[in-house]
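This document opens with one chain alone, in structure tokens, the form predicted on its own.
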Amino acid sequence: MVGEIKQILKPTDFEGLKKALAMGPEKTIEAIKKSGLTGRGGAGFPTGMKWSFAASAKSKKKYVICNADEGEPGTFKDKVIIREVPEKIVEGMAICGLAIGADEGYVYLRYEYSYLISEFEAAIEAAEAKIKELGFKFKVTLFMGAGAYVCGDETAIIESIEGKRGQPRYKPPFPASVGLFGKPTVINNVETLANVPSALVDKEWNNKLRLFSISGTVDKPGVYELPEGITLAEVEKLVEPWGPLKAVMMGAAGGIAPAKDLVFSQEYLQKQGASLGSCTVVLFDDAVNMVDIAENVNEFFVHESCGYCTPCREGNRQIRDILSDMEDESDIEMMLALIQNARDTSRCGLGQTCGCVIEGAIRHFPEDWEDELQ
């Protein structure tokens, strides 16, 4: 790991769910809204709203789920919080246990980090029983997931811990009134969670730092602690390309964006058809063919769809025989056109944000497909 990273490691020693027990579901509940917490995992929906619906839902029984699934390729942050600070995650969950009225929770831990589960288990069970002590009842459930991207998605991580299929299911109802077991049920990300104890308690937290995943052609990748609005110039300086930058991919889902002048926001990247999404950074200098990295992308979702949806399942089989043997631009239109296709009509974001890689290259680096087509 390189950087530096202070404020998501900083402890806070249950002094957060000391507060909120102090305060009450009520206040918890306007306390987060007015800290502007948004998730961390993708959707950036804000925090203290997402709390809100659960908390007015009419149920004895309600949970909270731990989205710990960090299956987007090049993140990697979330699994730095659960080695350094596990215990600010069950705070986070307690506190949302107590604002929305739950006793019980489960966080859904992604296959391949089952290295972390004694670890994980054990720090679980110290934070339960400090929870305890303060005269408030939490449960948690390590959750093993069996490896499957496609349950990133909420409902699918329902599905998958009822013991079925993990396939995104259709939306309303949705989980913050009819969620796991048919209860409402609140899913937050690991890094949304663990900054929760911390908006409640630290004068100094900022909202807009962020944990950023960066890899690619650099020399040194890792996990960087760092503000919204960066720019690519400033993000350079710490992580030292091989070469002079072309291209910044957001992640398989968050679409990529040319490299000269870009700000690390939002705003920004819309106006070039990515996302921020959960801070994925993949830099490729200019030694890389974006043909290759589309071909690549697509892989990883042929791989990866669940298949429930007709547009998403062959929609991005088609296009990998298309990359496989392009003739001339007509290919490329009917590969747009089955990327918009899987927008559209896709039941869950796997299959709306499958193309969005391949799009952003054939928009920004038209000479890379030019030169394919020779």
Given for the second form:
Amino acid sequence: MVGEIKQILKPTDFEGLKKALAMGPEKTIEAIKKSGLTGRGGAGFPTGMKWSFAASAKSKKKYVICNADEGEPGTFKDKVIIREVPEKIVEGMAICGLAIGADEGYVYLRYEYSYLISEFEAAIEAAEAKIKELGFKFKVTLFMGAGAYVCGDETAIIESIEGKRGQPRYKPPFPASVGLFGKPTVINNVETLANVPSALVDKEWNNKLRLFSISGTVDKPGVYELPEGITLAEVEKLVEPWGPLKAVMMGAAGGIAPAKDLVFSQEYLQKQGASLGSCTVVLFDDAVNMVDIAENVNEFFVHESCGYCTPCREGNRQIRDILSDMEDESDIEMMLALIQNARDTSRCGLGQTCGCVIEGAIRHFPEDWEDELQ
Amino acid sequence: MKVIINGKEYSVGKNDTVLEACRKANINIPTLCHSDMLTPAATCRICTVEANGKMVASCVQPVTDGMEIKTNTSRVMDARMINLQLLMAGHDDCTSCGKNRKCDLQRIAEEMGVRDRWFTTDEPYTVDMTSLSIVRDTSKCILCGKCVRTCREIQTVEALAFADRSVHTKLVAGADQGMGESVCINCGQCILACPTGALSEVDETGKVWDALNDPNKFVGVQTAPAIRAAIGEEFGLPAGSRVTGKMVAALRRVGFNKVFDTDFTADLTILEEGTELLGRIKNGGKLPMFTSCSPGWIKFIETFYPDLLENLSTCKSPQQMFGALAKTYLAEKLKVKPENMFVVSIMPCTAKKFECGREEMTDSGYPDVDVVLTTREAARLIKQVGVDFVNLPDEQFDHPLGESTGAAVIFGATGGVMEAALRTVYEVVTKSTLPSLDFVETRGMKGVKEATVMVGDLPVKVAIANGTGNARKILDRVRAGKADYHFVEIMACPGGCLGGGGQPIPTNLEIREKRMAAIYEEDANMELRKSHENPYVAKLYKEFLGEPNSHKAHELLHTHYLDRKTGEKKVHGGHKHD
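Please give the other form, namely the form predicted together with the partner chain, since only the form predicted on its own has been shown so far.
Full complex below, order starting with the chain above.
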């Protein structure tokens, strides 16, 4: 069936690690580069290249971190992987460890997934034993987040694991050279790591096949495995909207675009001021007012800003105050200026992207704002 | 390395940040959270500029070869203005702020030509009055983190931190129990670091006005060594101006009955502390002996190294010695009832406010000192009266307790107490005259200094630290038994008292160095430069105290300490009656 989760769930039984062990670090990185695997966390950075930076960093101690802080509003795909094929995540981490020269890894699991701890830990233990059997030593620690959205940022994860306030670091230096406890570190998303063994051994594996988290005004929300580039029209057949769709929100950080003729490709979405990101899709039908969406997303960022730097901490506060009492066009202009400022001068991705849904809502749905101002 | 700044090519260092590169090109980018002394944090984002078409925080962005930097585009200006306006949201009244005309946020607003305010905020705030020394007003805090980094990186105290998140992020002391209940040592370096008025000294000028207007009170004022090398800055004089005579004249015009000098009791301290040191060396007492003049340092050791409290000299600080004598010896001489004698201290130091409030500082039966004013508050008194400080004629301190030597003046600089002590110890022990009075090795801004000085046949090993972060380096070695010093001088503030938390703002490295030069100049110009040659100190012993470390001296001039881990009082040194 179209959309059925197959590729990511296909067991690899540690064949990926076996192959990597046989190839050695350099060839493993080459193979990952050649596979075309890109990061699933949102930025889409080539995984092999990320690994090669950490591999070339000189250090006896290095770390692999699995980013399981799945906190983007509307995203729930990693949970499926954690529940269904946790051993593939650990296998991917071990392969990364082998490739970069790390013997230790952390899984940073979001606080809200606390109910997964016992089964995940058991799976990690079993996988560690299997890895040891194969003659490779790799220790994985499950580390719980405390509920902060910003701790999905790779450098905020590092700060959090180190016991500090969950705040992003300034880059450079990048984690590949100065990461966890000051050591070279690779941080990959759950879905990226679970794809690693498949990318090495599954001949049919396709990087463009992604897990989409789909929710909103639809009858069949859920996680679907779909190819990048699929049209909304095709997706609609699967998820069965309640009524005619008006807008597609790509998570709180990925912007919002009109539903008409929408294609789930980075190229298309970028033109609309949105991004594919981690394939988070929230669908809204005609009954939904975009000013309400803007208010909701702003509330989220006012709550989740780490408070470190001015444009995000203070900017979102001011956007909140403007939204609560809009008078005229100048209020909208001020919001757009604050959003541009946050994009230009915030330190981390959270701040840089915090305004993109509001901006898209203003840009694509002016009629909703006109109604509000009247 | 070459970079292009606003279209013009410049040669810059390969490790420069964009900010440093621009400064070298004489382009001053405004900053609020940046200090050359601290790890850059890039919280305020005011310094954002364009580099190769991208917006970057210039304080943390390294330059790359050929980088094209633009600081003058409307994109940069818009960002600077918006972030400035965002930070100004909680700042709606400069006239009632202690940092008025000394505030970086205000200055940048002026430079940027702000003519209207875009934002307001109704975020609840706290004014923390729990400390005897420092007020923390979170309504004025722009969360730049300079105080947090100063407290952590320079002083290694870590009393300050951020708590909560997003719009609720706030500066807290300890676990938000207030400055007064935290490990804060009251040094006030956070006040000097703060770009706004979020941190300030506890203002006690009102208490002084009340005393000055009370017909029953005889109000005497004492001035610490470091004031005379700094207070001129409050009146527009360049840093490093020596204004001892004008300061005395101004305080008389404010209305103090007598103007005394803490330098007198600094000389006295040398005799007490020098005698104590020689006694410890002779009798196998606890060594190294640590100086005890700096109340920030005292709370530091009480909090973090209570196991080393026995190493601390039992001498009170010169300020407290002065107070104890003022309410006994001086009261008797001037025929003033001790209860009517009101002692005001002018100190470069916020921790002195805490020190004067310590319960044990009441050996005369009254508080040794009634009110401590910082240099900044003293300048306010003078301004309030309208005294034209700069054009005043020089006047002399009153007698007695107004006479001093060059050895006392240098108490205001790191290494000064050590040098003063060496001048006296050398001559007392060897009974011969020092060939040169200047102990160059003990001078200067270096964090930790060491020297070995031959006193007769005895090689006396000394060490000096300024800033409690540097003190830690010495203390850890002493604790580990790896240091064989006899005498260690520690001042809590960088540069010593001249860089104290109560000094004029700004206080930075360059200004500290100028004040230091002024202090050594003052010393060089003094007729007498050794504490034991102060004839009035000799007279005090003859008339009142007997001899150094006498029973009476111990009663009035020595003290005990508190182990702040266990809450246990530490009395040592033999004579002290509690």
